[in-house]
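What follows is a single chain, given as structure tokens, in the form predicted alone.
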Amino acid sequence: MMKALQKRVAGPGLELCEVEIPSIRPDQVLVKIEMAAICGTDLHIYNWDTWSENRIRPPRTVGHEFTGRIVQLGKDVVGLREGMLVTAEGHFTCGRCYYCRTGQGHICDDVKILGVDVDGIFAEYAAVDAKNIWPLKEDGDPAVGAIHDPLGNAVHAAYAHCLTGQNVVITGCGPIGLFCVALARQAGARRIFASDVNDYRMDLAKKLGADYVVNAKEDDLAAIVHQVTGIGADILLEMSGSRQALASGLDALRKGAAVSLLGIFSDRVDMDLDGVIFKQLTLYGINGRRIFDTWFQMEAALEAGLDVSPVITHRFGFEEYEEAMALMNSGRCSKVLLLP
């Protein structure tokens, strides 16, 4: 038997409770939890909001980010071995549709998504297809491979783009945009603007190395933007999910400009459409990870130095999850991790 923080029943909250150690199919590993994560999806989840709601159907094994080691291996997986340290891509994708087909899995017509459409990881042990596994250097710090998966959105989101020289808004100081930062700032970004209303995130931001850091309750990231730069700004990260967000940060653009959305809304947005039409912008929709590109550019700006250690600022045991979910809605953290 093993610790598991599942969803029992439809409704907020979650249980610890006693379950089975998972059997692992012939293509799966066993991985032994280490350290795990808790992303804004697990908080929805959580508190169970209308997306949960829809999604989830329990009981379910939460939480999707995590470092573990590899205790068992299924007898037909090869390439991996016993002991290693490991995280794994998220996503379990079918290998048979076009986008499988073409190059393009991260946005399979079929995907499973750890944690919420099978069980996950907050747990003492997992069962993860073997395919999605990625190894990590020993000598590598396990608390950021634990957060391994919002870092690949980051990368993704940001590298969309050649951010060298260039003058860089993001929108949204939330984890990602916390790694957009760092990533802008190791790629050699002309500037940095980074906004948000939240003063612990904005603190983050300058600690990561953005240059300008607005409070988009208080100031005009548009006319500060234009008024630094005196033209706008290069590239638009938004990483926020909010309409106002959105409109300042493409008001702050040059012509000519790119934007990746990344940021999820919770209702539909009014775009000023003739805006991004006449100012000749691309846009460009950012879902999840390039499996696997992303994950090499990922390992190569780790190891030339990319530092997002000071975005994991509390960690918990299993047993605080609640006091863990409670830090995560009042807003005064940014990654949390679970210790089993």
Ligand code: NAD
Second form
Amino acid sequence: MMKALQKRVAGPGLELCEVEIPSIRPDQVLVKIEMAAICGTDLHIYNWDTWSENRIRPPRTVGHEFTGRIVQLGKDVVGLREGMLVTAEGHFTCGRCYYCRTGQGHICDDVKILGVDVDGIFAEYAAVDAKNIWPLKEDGDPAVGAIHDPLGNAVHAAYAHCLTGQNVVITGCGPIGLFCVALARQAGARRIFASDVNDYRMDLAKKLGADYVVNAKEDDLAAIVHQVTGIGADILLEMSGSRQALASGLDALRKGAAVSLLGIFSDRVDMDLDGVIFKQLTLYGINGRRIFDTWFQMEAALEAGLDVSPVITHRFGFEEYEEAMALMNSGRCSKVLLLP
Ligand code: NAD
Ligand code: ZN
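Condition change, the form predicted alone to the form predicted together with nicotinamide-adenine-dinucleotide (NAD):
To see the whole picture, the full complex is given below, headed by that same chain.
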């Protein structure tokens, strides 16, 4: 038996319960979880929003961001060893659809998500498809291993553009926006403008290397960017899912600029499309992580010295999960780890 944080009934909350250690399929490995990280998705499931109500079928062990060690190999698994320190891509792709067969598995038609559609990793052990395992360096920080999934989102969004020498605007300084600040700094951006409405997160953006941190409630991001650059920014990374942030981010751009849209808008967005046309902007929708192109880019960025450790602000034991979720709901944190 093992401890697991499960959604037992359709409704708010989670339960720390004793369940059986999962048995693995021949193409899976059993991982002993050493560190887990809480994602916004886990918080949605905990709070039980409309998306969760439509998607989650209890009982379900939640969580998908982790570092762990392989303790058992399915009989068909090759290329992995017991004892390996690993994390995993949490999207299990079908391998058969048009997208999977054209190297675009990140937009698979029949994706299953760890901790959403199948049992996840807020547990002492988890069964994970071997093809999704990403081995970690033994001498790396295991806490950074546990945040590869959201860091990969940031890499996917940021590396859609050459950031070197560019004026980059990042709207939203949640964990993923903060990763973008660090990536833009490492890539040699000329100036980084970051915005949020939360002082705690704005302070972290400064720490990670943003040159200008704007409180979107108090100051006019677009006016500041135009004043500093004289022409407008070259790139917008939209990491908030806020309509106001998108509008001010687009206003901050020069003509011919490019945009990555990663933040998810809970409602339909009215936007100034004529502005996009007359400014000749290029908009990129960013979904998940390219499998595994983004992972290799992330590994390279980390090996070259990318330091995202300041984004990890809190650690809790599994039994303190209520406190951890309350802190996540308060917004006075960035990445929160759960230790089994
Ligand atoms: P988060 O909710 O922690 O961060 C969003 C930040 O935006 C918060 O700090 C919030 O204070 C800030 N914000 C709110 N209003 C703002 C405004 N007007 N101006 C500037 N900032 C504002 O989320 P996260 O985990 O960092 O993820 C970022 C976004 O990306 C979320 O919307 C999330 O749902 C989405 N997401 C998308 C994908 C994808 O595949 N596209 C994957 C993961 C997450
Ligand atoms: Zn597919």
